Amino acid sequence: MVEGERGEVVEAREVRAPTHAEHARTLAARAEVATLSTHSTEPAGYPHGSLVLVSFAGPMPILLLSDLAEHTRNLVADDRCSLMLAEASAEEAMAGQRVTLLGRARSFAEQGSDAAKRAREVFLERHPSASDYCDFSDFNFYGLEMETVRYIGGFGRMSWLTESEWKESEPDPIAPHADGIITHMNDDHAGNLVDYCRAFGGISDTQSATMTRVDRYGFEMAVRTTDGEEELRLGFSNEVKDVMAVRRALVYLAKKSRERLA
């Protein structure tokens, strides 16, 4: 374990990574777009799934959905649906994250003007080319009140949240720069990685490695060594809230890194 003068500290192995809830609101907080499925009443009874423009208020996903369309009159029927949510990133669409929230719509003009000016503003920061149409009068805004999330995260990861778990997590504030992030400790700063893997790793014959994730609590690398390919997760014990955070953890392990292994 090395601590920093800042109070950043990296250990090997057993560090702590982000809840399957952070993953799911991480990716809420960045979606524009999902998959809405309601219960079809022509034909009755079939799934209904339609693509649509979401943005979040917290937890809660805002949609503007018009009253002329089909999913508008199968929810005015019956206001159960589920909204599903995909990592757009993903090289690999099974790999990548996905989130299915099941709950029911609740329409803001029935909440009063506050919370309908509050959607709207909400909704128009994501996506501001909606300020066309969106005071139209058969438009409205919706709101889904979760009950249950479902959290896939590629491959073996995925778990049932409960809607306090959804509620109570928080969107990752590294994830808007993890790309450059990555992107910069790859192209400019391979030899530290490899430093990293040796020293703090516990991988001596570490031959190159590459930076995969980075978040609030620690960095993961794909790790070339003589016997094949692993993984490793190096963990920051206090959270890093920004970027400049990030960087003088990681700038301070290059140092220490180079001590260790004179």
Contents of the next structure:
There are 2 protein chains.
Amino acid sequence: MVEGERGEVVEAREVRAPTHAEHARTLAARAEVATLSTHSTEPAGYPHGSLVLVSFAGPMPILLLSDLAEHTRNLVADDRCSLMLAEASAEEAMAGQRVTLLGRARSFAEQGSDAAKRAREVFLERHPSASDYCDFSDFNFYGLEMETVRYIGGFGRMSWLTESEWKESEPDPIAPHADGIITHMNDDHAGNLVDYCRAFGGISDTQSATMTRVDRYGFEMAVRTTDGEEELRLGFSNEVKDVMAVRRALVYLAKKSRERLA
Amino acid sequence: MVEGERGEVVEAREVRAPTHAEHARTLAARAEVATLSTHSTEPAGYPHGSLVLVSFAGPMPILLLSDLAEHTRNLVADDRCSLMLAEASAEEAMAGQRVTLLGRARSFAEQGSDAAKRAREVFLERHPSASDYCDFSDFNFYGLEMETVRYIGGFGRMSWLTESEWKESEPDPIAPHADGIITHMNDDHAGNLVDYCRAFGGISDTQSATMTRVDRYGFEMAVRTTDGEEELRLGFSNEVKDVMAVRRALVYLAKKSRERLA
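Having seen the form predicted alone, can you show the form predicted together with another copy of the chain?
Zooming out: every chain and molecule, the one shown earlier first.
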């Protein structure tokens, strides 16, 4: 049921972690605003950043832009643009995740009505108040014909993603619940976290442990030992699909760790 | 001491409000992060948005960029860029203020050591944890040789600012204290707000009033009357320079309004 990073007491040595593409898609799935960068027409020659609302239909960002806005005029002249999304909750901005999607803006007005309908639906689900103006004649929904994706996961963790890595990855289904799970574990199950570190992490001198992350593949803890702090990632033996599966896994691990340490 | 929007009971009809340039400079003075848009070199032809820390030395944005970062390589090839700042606290993003500065990035390494020193100081004051890496050889401080500034104050409130409008305006000294003043007035002086509306706003059927904004020139209220809601802006007779002056003005107005209504 569990895999640890150290060899001693674990079923397997490899602990799967989310890929950069998965991190990027997870961030996108929760994004509400983005910076749209376009080629400025007036003054010409400058990249122009502007704030936009965004919602994702799977891998496709959906924007709602007014013909009257500067960025839309810029896109009419040159449809090449990028969309930068940043983790809203990052306390230390540079340690937070962000994603830049580079591509060509495509109006859904030019595409079949099913695609346009779906774009409208996806956008309004995230931004219900846009229903006040989204049907004005100067507003249109836009998608992005993707060229490449830049992911930055914090200091020194970054990569270019191909369009297919981006498209074929799935957002983490646990992400919307991660804060709740982490708070619950740290507040009510601190003893179990210590047991996990001792039983599965091979850190027998664990004094206390704090859960810091949880995702579909496992979870991470900041571990205090007699020697100082270290980080430990433990993996679930199977990818979890929902919050109930996380709960089952953590309860199972609690029982199992007590048995091992007995 | 007070100026109202209506003619009836006020000393003057003109109520001064912050200009777009003042709003923009006020936003900049409090900014911590921005989106930097550069001309991408690889892939070429796309504007590339990335997250950066920012701090302002008066009208001049200061950035700290690594030579290893994509945006810095882009700037070496083409120094034209823009910097987009958005109000962090805006609940409804599109109703919030944002500013885009367009210009050419200039490394302080090429400029006199006094300017470089001042840039470092200003940046570290806002971002103390950057002292861990700002002296690494691949990091340099950058400013912006401004071309133009785009201000968006919310739906339909926007303008282009000239470099001199930007440079000659001053951030609002009250802005860092505005939330505190508003909370205090709404929690503890709701009765005085009603008096202000009746005595100086000419809204004799005011039922309740909520302060929504305060700045160096005056303050705004959402006013409930027997007919519904309306907005009222009242001006201070002199521009206030600090939070104590706001306090004195509001106390004076409270007394004056009671006298008028007696």
